[in-house]
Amino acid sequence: MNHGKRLETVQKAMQEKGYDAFFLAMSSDLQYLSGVLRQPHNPTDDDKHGDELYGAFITPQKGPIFLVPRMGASEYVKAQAQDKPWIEDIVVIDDGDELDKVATDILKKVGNPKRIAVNDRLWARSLWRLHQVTGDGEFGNASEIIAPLRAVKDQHELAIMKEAGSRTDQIFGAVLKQIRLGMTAYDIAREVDHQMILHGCTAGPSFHTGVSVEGEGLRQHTTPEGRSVTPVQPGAVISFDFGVIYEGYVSDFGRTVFCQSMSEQYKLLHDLVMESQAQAIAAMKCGQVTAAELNRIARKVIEDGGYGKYFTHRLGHGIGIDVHEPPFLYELDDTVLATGMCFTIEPSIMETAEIRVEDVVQVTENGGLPLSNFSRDYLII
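Single chain coordinates (the form predicted alone):
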């Protein structure tokens, strides 16, 4: 990926907007511009000394200059930066360093900027620290500049996302072979996560793996901890919603599986959901449809079938480094779809059970190109 070109594009935009510097927290925005992958989050906060300054400054002339806590971050970032000559410097924050001085020193290093743009996932205390140190500094939103760039994927990004989709297909196929009567949704979800590791997606899931076990006269029952204890039994409907992280990019996938049999009613609902997705994918032509219009196209199929009130969520969302990225496929987003954008297309009908499908789909000149391609036929196990 040409991170140097990305940086040049952003640095030009900084000048046009009158910003002296960007400060980006360790985030997907910073990964996009620097190539330094985010570290996985711990289940609870670890509160390293210097966390509020963990990120990088970029100026129209320099960047990125990383600020990293010594504990749990410095060696990781140094290793990630070894083959990236566009990274200007790495400043390590030791446990004994006074953070106001660290902030003052780094601001001096980047020219004492007065207009600074930060990304929209920056901690409040990070912004407060910078505000205190700059005194009369003015702050803006760097994500407003970076997000439109991230929305259109280049060929290298698309190749990684296609591989993520292929591995997701393989993972799902392997999971289906492991499902047995008596297993719970929790058991199946743990098998999904296990198969991710076996298929080389060692960074784990892109979000908490979702599995439900439902059906006619059968509803999920959960423990106080939220673990489903409803067993798979004949007639059960098992729906999946999961994704992987692969080389810093993600997938998001869904299918519905029927245990031993499938009623005519479920066939009807399944056909409506698949037709809704198919019509949306066909309409994903560059410059010819907006995000809101695509949502309407898919929704109309299910509404015309008489089940509109059971399609309770947006059609989908942009996807790339993050599992949910703008643009979003819902009524409030009038973004015109462009070649290289990628979206989840995930219609569903949530009546007696959740009947759903989901694939990541790339926008092209001729319509959508799915990046995951597991069978969309009836899946009866």
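Would you mind giving the form predicted in complex with another copy of the chain, to go alongside the form predicted alone above?
Just this one chain is shown here; partners and other molecules are left out.
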């Protein structure tokens, strides 16, 4: 792990930009700099005493000093910190502690910083607390300093992401073997999430697993609550969009499979989507293309084929610790692609069914290197 080097780089940037400290909530930014794997969100908001201050301070002189609620967080962070000598300290917030005092004490401990940069998803209430306690503090955006570092993965990160991609391929293969007539999108998605565990990934996907069962002329069945229970049946088009978490990094993957047969029209759309992805991947050479240009290259294939209006989203997004992270492959982003960046390349045509493909692809000197490699041929099951 290169956390010493990452911290040094960020501490230097901090000084150059005139910041006395970073305060990062428990987040992907903090994971990147500390090596402490972020604790996942709950589906509805939980609220532990002190969690508005759950995170860490980093100063130009000192590594992460964590501030952690006792309940549901302190044991976790202590365990994570055990093999990480660059973590300076862990301060526990007890249920009875007044948060103004907690904030005052920690600020004193890190030298009463006045110019503080914070992660850009920090809660307003956290920011207000820091404003109140610092009095005349000024606050800036730490994420925009960290994002360009996170965008370019080092060898250690690339090795993990390659392993995540490889396990994703295996998971998909295992799921395909389980699909039977009559299963619903929910049944299949549940199997996807289960296979993640069986393949040694973190429990829980990197984003809510997406499976759809559609197809021309296929009648949709839904429960009274609006959940699709359309059964897999001959002619169905089953489309996948899922990703794992593995050692703190994620994958994001897509394929479309066809039940028993595949119409000529679907073959045409499938060919277009694959050609679009192939042209984008080939163009992913270090220094040779911008995010916006890459989007245009892939889009042109589908537009020239006459289906431009059914490709309704950006070509893809940066990926690493988060499933979506900068840069983004769309018109507004003119980042020049560089070796070590990783993007999803995910063209689609959504006409009578979702025909899509998606892989995480690493930028190299010679073009893109896909980190997942399940067959891109017609998949008829």
